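The form predicted on its own is given below as one chain in structure tokens.
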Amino acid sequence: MRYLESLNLALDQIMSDNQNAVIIGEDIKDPYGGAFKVTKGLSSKYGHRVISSPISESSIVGLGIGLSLNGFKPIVEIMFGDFITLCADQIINGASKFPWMYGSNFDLPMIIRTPMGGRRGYGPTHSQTLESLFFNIPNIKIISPSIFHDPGQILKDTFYKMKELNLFIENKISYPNEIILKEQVDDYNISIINNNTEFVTLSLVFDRQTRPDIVLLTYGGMSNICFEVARDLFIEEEIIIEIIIPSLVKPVPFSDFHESIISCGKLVIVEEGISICGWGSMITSNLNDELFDSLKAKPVIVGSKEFPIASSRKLEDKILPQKSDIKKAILKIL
């Protein structure tokens, strides 16, 4: 099943099972079904509960907040993640704070779904990875499933458990890709740990007793690129790499991978966003506090360069992190 299909089926089941579920977004009604077709077919089945909105991201999120406060469970789609800047005030000064400002007498269950990331040649205003803007905002969860998760299942779990605002990040390059689950990758040891969130560890190790040479920590659309790097280095250099891929980006589930980092002591963190003040910085800060004595080398962060993302595919590749950048970081530590 493709990443896109998993999300579409999950939304279909959510809408079928929950009369208080509402989907709001631009161009999400049939026959268009959204810019990336995640909502295709839903308006034909659920009518007025699929609301195709004007081009006003702030109003879309504001409507979602109002519906949430009145007993609905809205799922808001922002067509491109770049446009989430236009609803930052509704998110930061509204949805994240209302339950605290008014005595915590109510929850504010709401999901904002949005595609992030580049590698499609869409240019500087349609290719960014901006979830880091909300890393230091309390009362917001950020979820970003990879192709090694079941994104639809994670979306359903998020919907049924949510009491606060959830940013649900979907990387654009993942939409057409097939989901790769444990039983589909027979050559490698893949363990899936279900805790508070779905969490995947990929170890390119044929013997489970073999300790990895290095740990790669990543999420979202960089996961399949890291997998290709780990496979290549295993074949070419016999380097054993463990890849850890949390779908929960904030708060980071540190306890789920502390043990792996302690046993290995060498870590490369890969993110598609600009690494300065990003996800990797947040993680290394925690590791320095908690695991400093266990690290055998300074962690290396691989991310995008500090430039707007170009429309030219060749220039885009120069700005976004590539396989060669990740390999260079791994070999530098080893």
The other form holds:
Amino acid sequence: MRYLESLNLALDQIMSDNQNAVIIGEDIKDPYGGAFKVTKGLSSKYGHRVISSPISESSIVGLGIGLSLNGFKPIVEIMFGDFITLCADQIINGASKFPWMYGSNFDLPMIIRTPMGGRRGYGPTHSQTLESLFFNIPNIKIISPSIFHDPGQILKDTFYKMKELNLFIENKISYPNEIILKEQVDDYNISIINNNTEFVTLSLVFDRQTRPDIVLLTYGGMSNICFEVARDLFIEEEIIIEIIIPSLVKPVPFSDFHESIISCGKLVIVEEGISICGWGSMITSNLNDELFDSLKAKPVIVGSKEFPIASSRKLEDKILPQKSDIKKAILKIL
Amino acid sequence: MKLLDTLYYKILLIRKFEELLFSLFEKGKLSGTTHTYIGQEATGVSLIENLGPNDIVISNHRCHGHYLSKTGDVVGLLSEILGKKNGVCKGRGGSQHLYSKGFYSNGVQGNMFPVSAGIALAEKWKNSSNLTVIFIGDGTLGEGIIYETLNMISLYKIPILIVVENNQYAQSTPIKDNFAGKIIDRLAGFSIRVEENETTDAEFLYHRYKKLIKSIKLLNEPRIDIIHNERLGPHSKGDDERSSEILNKIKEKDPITVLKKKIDLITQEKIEKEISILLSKALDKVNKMENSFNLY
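I would like to compare: after the form predicted on its own, may I see the structure of the form predicted in complex with the partner chain?
What follows is the whole complex; the chain from before opens it.
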């Protein structure tokens, strides 16, 4: 099953099982079914609960907040993740603050789904990875499944667990990819390594008995690229890599990969966003004493360079993190 | 209480409450900022007097008057503004960020506008007869989100009463320096029925809103109501650059002055005394509140 289908089926099930579920987004009605077709077929089935809105990103997020405050469970689609900038006030000065700032315990269940990421030549305003803008905003959860997760299941988990605003980040190059629902892929074992955390964190490792040389921590659309790197380096250099892929991006589920870091001591973090003040920085600056003391080398963060993302695919590749960048980082820390 | 007495009581309560805030500021007992409703009270009081307990009011930075009209909760609001943990929002929201059942306010211009549309749409989907009312000011009309949202309110026939309180100033800038065209012309472009009145007469407004609310509930459609008046107090505090000549002119239209002409002196005095006692008791109670916070 493809990443896209998995999400579409999950939305269908959510809508059919929950009369208070609402989907709002631009151009999401059939026959078009959304810019990336994630909502295809839903408006035909669920009528007024699927709102195809004007091009008003800020307002549709606000509309969702109001519906949530008044008993509904909205899922708002922002067509391109880059447009999340237009919703910043509603997210930061609205949804994320309401229950706490009003001194109340009410829930504000809501999902904003949006595709982030480049590698399709969409250029500077349609290719970014901007979830890091919300890393230091309290009371927002950021969730992003990879192709190794069951993205539809993660979306359903998000819907059923949500008590506050959730940003659900879909990497747009993952949409056509087949998802990996097996426990093994190319001799790599995939296992869930959650430790009292809510959203699935996966570990991909060649052989559970052998201690890895490196822990590679990544999420979303970088996960398959990291997997290719791990495979290559095993064949070329016999380097053993454990890839850890949380689906929960923020707050960082440290306890899930605590054991792996402690037993390995070498950490490379890979993200598609600009590496300065990004996910890697958030993780490395928040390692607890035990984790910090276990490190045998300074962790390396691989991410985008500090440029807007170019439209030319060739130039874009020079800006976004590539397999070669990840390999270089791993060889440096070994 | 007779209608006029009630209106007078509620308007005077807001006025005296906000004058108390100014005096607390002067004594250094109040921190942060506050935006008073002084001179505009007739609108909120006479509209909200027509609402039931399940109707919903959404306000803005200038929210004390709307809050007191909706809840009557003097101690909750005063303790909130004075930063007490027993405040209605546990000291977290303060003057601009208030919540009580059926009441919301927020400090960013236009921020609550689409939120109120969502709240009202939910009421429509629930087939409820509860009305959602949102108050915005003329200054808020500078925010683009207003026009995004008006478009959706009209498209989806969201039953909501939008009250535009034109107090002639966006912060300290007079409307002629920051607003092109006429408010009514600008708002008339969304196929939502819009009316305007220039008044501070609470009795007139009360009867007008009675009719308007009945009509909205019957037709289940959005309406815009523009009230032109003039802010008598400063934008927040200590930021009033207007001449005494201009202020004296505005004072003639003070809703309290207007209402006093319709109520006998004995009743006026009785209400004034009642409010004075109420506020001093409330302040005593709030001052005595223990005030230690736990973050977690």
